[in-house]
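Only one chain comes next, encoded as structure tokens, the form predicted alone.
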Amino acid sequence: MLKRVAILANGGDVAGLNPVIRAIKRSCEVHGIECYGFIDGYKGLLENKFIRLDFNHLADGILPKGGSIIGSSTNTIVFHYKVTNPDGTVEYKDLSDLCVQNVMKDGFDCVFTLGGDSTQKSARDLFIKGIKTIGVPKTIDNDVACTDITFGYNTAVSVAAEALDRLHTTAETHHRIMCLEVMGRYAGWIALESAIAGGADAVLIPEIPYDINKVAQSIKRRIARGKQFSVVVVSEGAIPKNGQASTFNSDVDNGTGITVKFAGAGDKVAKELEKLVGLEARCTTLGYMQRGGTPTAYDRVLSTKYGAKAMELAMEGKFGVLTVIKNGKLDYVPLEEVVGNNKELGAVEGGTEDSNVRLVTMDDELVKTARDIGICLGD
């Protein structure tokens, strides 16, 4: 019998976090279960900071609200946590046992983990150590394994498509090549779907190493047909053939020791196309615009379905699982399947070669559709 549950949101904010929190909270109210929220994700779990959510006016009216009312933390890996010693030295420690102690002491019967690949990896690891976890797949990249779609993705695609509508008018007016860089480090779902929705002429995704000359040739063919402009969507993780993704080393170490960031892919493509084609080229990087703001109606419904399903699983005693949508229907899979080959307990990060992230495959209908309507994929 469930008595007390807790929610944590981890990783980057997305539109839809609050609707998931709301759905879990309201389900708890219906069934007489106390509902709490850890503040700032796994960091709150580690520091044992939480607030009560059920019948709390602070948690009312959050369905259309972006972000997370309980905050979130990025790259907080409790198995590899940055600690500054009294003498100023820095080391990384496994503090997961403290998290287990906090949950046991607080009497939480289940912890719902709202997040992507890395978040669910930690959820699996904590489940092994004794915390009853249920994951809910969150990321605008849409790359969580075992589910057809993650919440937050639809809103991100909608924002990108609207940006493309606006860039089209500038491109056509000034006879330019307009590049739009969107998020997607390893998976090109946002780039691909927004390119189709926004009428782009080319799209470059991480799964298909691109030949910039092929893109230039496709634009030249448009010019020959009287189209003196083009619009190109570039995923931040796009990789040129025989090259590498555009990254930089950040001075900011936010707790994992990982400082490599993705940036500059769109600018790189714009500069190269300007030289090869002869048209002026500009790049717009959407960045955090894709993650913030009001969720679409689709994401509100999807998030609510995910939250309600998560509570249903908890009441059935099904833990160590991820809520998913398969073939349009709500379901669940063991977190072991989500982790894939990244089995090592307390691995520093997700998104590794062993991770089971969901990538665009060449037989996907979106790829076929893009090719059928003449969008250049750079190959």
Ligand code: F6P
The other form holds:
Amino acid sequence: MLKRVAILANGGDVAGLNPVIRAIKRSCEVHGIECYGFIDGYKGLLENKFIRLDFNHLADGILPKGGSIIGSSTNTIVFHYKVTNPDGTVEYKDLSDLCVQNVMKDGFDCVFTLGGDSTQKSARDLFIKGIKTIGVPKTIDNDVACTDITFGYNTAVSVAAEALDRLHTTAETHHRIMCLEVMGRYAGWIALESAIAGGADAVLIPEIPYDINKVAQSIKRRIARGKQFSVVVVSEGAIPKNGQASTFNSDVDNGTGITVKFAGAGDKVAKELEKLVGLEARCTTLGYMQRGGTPTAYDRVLSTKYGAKAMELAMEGKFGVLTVIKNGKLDYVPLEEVVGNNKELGAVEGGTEDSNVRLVTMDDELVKTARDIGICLGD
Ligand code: F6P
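I've shown you the form predicted alone. Could you give me the structure of the form predicted together with the named molecule?
Everything in the complex follows now, all chains and molecules, and the chain you saw is the first one.
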């Protein structure tokens, strides 16, 4: 019998977190189960900081609200946690036992982990250590393994598509090439889908290394047809053929030792196209606009379905699993499948290029559709 459950949101925020929290909380209210939220993701689990959510005014009216009412922490990996000693030296410690103790002490029968690949890797590891976890796939990047779609993705695509509509009119007016850099690290889903939704002329994704000359030629062909402007979507992780992604090493260690950030891919493409094509080029980086703000109706429904399914699984006693959408149907898979070959307990591989993430494949319908209508993919 389920008595008390807790929710945590971990990793970069997305629109749709609050609707998942709301669905779990409402389902708890229907079934007379106490519902709690850990503050700031795995950090809250570690520090044992949580608030009650069921029948709490703080958790009312959150369906259209962006962000997360219980916060979220990026890159907090309890198996490899940054600890600063009194003498200023830094150490990474495995504090997972502390999390297990907290959950046992507080009597949580289930912990719902809302997050991407890294969060679900920890959820699987904590499940092995004895915490009854159930994952819900979140990320704007849409790259969590085993599911067709993550919540937050649709909102990000909608924001990018709207940006492209706006860039189109200014590109046309000033006879410019407008590049839009969108998020997505190793996966080109946001770039590809928004390029189709926003009528872009070219799209560069990490999965297809690009030849800038091919992009320039396609824009020149447009000019020859009388189109004195072009709109190009560039994924932040886009890679030139025989080159590397545009990254920089941040001085700020976000807690895991991972300091590599993506930045500059769109600017690089804009500068090169300006030289090669001879039209003025500009770059707009969409950044965190894709993550913030109100969720689309699609994401509200998807998040609600995911939250309700997660609670159903908890009540059936199915733990160590992830709620997924497979061929349009709500389902679940073991977290063991989600981590793929990344089996080592506590391995800090979530969120990196070695993670088990779902990338765009060359036979995907979106790739085919883009090619069919003449969108240049840079190859
Ligand atoms: O994984 C989601 C994501 O939005 C990526 O697309 C992006 O590279 C990253 O988060 C940025 O994260 P941060 O909040 O650490 O800057």
